[in-house]
Structure formats: C-alpha cells, structure tokens
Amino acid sequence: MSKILAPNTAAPEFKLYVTADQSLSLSELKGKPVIIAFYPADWSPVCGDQMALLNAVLPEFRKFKAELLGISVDSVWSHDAFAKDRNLHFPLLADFEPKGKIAKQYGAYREHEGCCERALFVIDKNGIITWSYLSPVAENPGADGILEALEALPQ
C-alpha cells in the first residue's frame, strides 16, 4: 500500500479533465471543503459501489458546502459513460496523461498495477488536508470518516 498525505498537509494543487473540453482546478474551489476519492477503475464493481455511495451521500456533504470529486486514471469517455450509468452527480476527473501524475503527488497510485489507490481526503476551505484514508483496494470505505471530517471543520 501506498503511503498518503497525511492532515496538516498543503494539498496538492491539480487541474485535471473532467470532459473532453472542461477541466476543473483545485484552486478553482478554494473557499470551499473539497472531497476528493481517489479509486482504482470507473468499471471495477467495488469502484462501482463507492461511488454509489458517495453519490447518495452528497446532500449531507452539501450541508457543508463540500465539492466531492471523483479522481482515478480512466479517460474522460470511460468517466462519462460510467457517470451516466451510475448516474453520478458530481465531477469525475482524469487523472489520464500523464497517468497518475496528481495520484502519484497524493501518494495514491498503485505503480505495479497502474492505477489509483482507493484513498480519500477532505481538504479544508484553506487547501489544507484535514483528514486523508488510504483504504484496502478491494473495500468499499463507506463515508462515515468523511461525514466525521466536515463536521470537525471549522465553520
């Protein structure tokens, strides 16, 4: 496993595709908490079930006034097809080419198997991390440490 950024951490700035032609920043949220979960595969079934799950929590990560996206090394044509699918309301990026490269800054790729770990980090309004988790790949972390983390954030 990995080891990634740990709390009290400038979180890395990034901008990454979120289509073919959109790309979104990290200082682009600034002033707000950010969520970003790092997964291995948009069609991996446990990658499938996170991100479900996520997408169902996002009114209770809005109550914060969090942004979750969603980060792994896919394409943006596999994010869209597997966003429409699982009908995802909120920002898949790619992490794509040159592969990695904002996973690897995160200390969340997996070099030997060419993809992202499964890793989460709430990112403060300031872009501090506040809490990072570095799940084992084949779970499904949940969203309870996350929900843990915006409410120790300062309002």
Second form
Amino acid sequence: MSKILAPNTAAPEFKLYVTADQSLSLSELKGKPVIIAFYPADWSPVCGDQMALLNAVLPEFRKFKAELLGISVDSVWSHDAFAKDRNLHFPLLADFEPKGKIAKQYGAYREHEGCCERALFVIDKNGIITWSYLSPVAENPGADGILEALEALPQ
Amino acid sequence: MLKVPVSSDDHIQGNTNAPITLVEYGDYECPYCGMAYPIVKQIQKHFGERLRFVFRNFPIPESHPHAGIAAMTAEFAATKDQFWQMHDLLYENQDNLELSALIDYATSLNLSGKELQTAIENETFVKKIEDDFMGGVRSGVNGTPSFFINGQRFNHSFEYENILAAITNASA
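Coords for the form predicted together with its partner chain, given the form predicted alone:
Expanding to the full complex; the earlier chain stays at the top.
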C-alpha cells in the first residue's frame, strides 16, 4: 500500500480538468475546507457505491462549507458519463495526463495497477491537510471519518 | 459502532427486552436489501424471543429513485401501527415502488392512499428519514444493507450462516 500524505502537510497544488474545457485548481478553493476522494476508477462497483454515498452526504458537507472533489485517472469523458449515470452533484477531476501525476504527489497512486488508491483527504481553508485516510482498495470507507475531521476544524 | 442507540423512536420487531439487538440500515429499492430480507426473517425465527430487530432508513435516492417515497410510505404506515406490514410488502414488491403501487399497498392495509399522498407531498417524514440516514453515516454505514449486532458493526457478507455465527458469538 502507498504512504499517503499525513496531516499537517501542505496539500500539493493542482489544476485538473473537470470537463473538456473547464479546469479546477485547489488554490481556487482556498478559504473553504476541501474534501478530496481519490478513487481507483469510474464504473467499478465499489467506487460507484462510495461516490453515491458521498453524493448523498453532500448536504451535510455543505453545512461545513466544504467542497468535495473526486479524483481518478479516468478521462473527462468517462467522468462525464459516470457522473450523469449516477447523478453525482460534485466535480470529478481527471488526473489523466500525465497519468496519476497528482495522485502520486499525494501518495495515493497504485503504480502496479496504474490507478488511484482509495484515499480521503480533508484540507483546511488554508490548504493544510488535517486528516487523511487510506482505505483498503476494495472497501468503501464511508463518510464518518470525513465528518469527524470537518468537525475538528476550527470554525 | 452504532452511534445512535436504539430508542422508542425506532421501529422494533420482537421482544423489546431481548438480549440481542439486530439493527439494519436499509433501502427499500436496493436489491441487496431485498436479498437480505428473507435472511433476516430466518434469523428472527431462529432466535425467537432472544432477538429484537430494528430497521432504520438509509435510502440513496440518486441511485434508487423510488427509495425515498418507499421509505416515506413505511413511515406513514408506522403512524398507523403498520410499519412492519408495509416494510414486508415493500420488500416483497421491490420491483414496483411507483407512487401508484405504494398507494395500492397502503389501501391493501386499509390505510388511506390519499393521506399517504399528502404526507409524501408535504414531506412529512423527510426529517425522520434524514435523521436515520445521518445517524447511519455517523456509525460508518457505507452502503446497504448494513447490520449492527448489539451495537457492533457486522462486517461480513450477509449470508444466513455468517449472521447466525456473528450473533451466536456476540451473545455467548
């Protein structure tokens, strides 16, 4: 398993495509807590459940003014189809070219399989990682850890 | 760990003072919950008076578009003391959870379809269902069905033998 970035580390900056002509950078979200969910792939059954669950908990995340981002190595076109199929209401970012570049910086890349780990990060409004969790790849880590991490942020 | 203790706000089936409590977080449209439904019945039969079963809502409407209204229908039936009758009807008719069907199920239990429709339109039970859902999230529920045995998360697949063994261990 990878060694993911630990709390009290500055979250590496990134700028990734969300759609074919729209990109999003972490620094654009400064001032708000950010939740990053790295996941192995669109369409694989466990991811589907994980993303569906995170999607359902979105209203609760918003109470903390937190932004949720999903990141995998899939392309924007795959993300688009996946998000539409599952009615996801948060951005999926494509760590597609160079493949896995951002996941590697977070220690959340599986070299052998060429996909992201299933790893969660909570980043505070100043861009510092306050909580991170690496889940067994086949296991949906739920959302309780994220909520506890958001609660622990100074208001 | 179950973060929200079982209380009188819960739907409880069986002996209220039973030493074993089995809690399920479920979604009426989830096919896996449908598969677990007869297994839970078998478990209840096996343990009899020694077990109480609690059902809590964990609908994921973006995946299961009828899960929300089905949960509301069961909560509506609960206000008329017919929760478990409706719970069973919904799981036995999982492939038809359209509003018109839900009204038929209500009527078959001598409940007012009109009253049900009003309750759905007024979102009367939305908060109760959301509270169940968030309590589940806090307890680490990551999908459905999720079971807790005496407050401890049951982490294996929900075959009869697995649940039976876990309960037997927990109550030993």
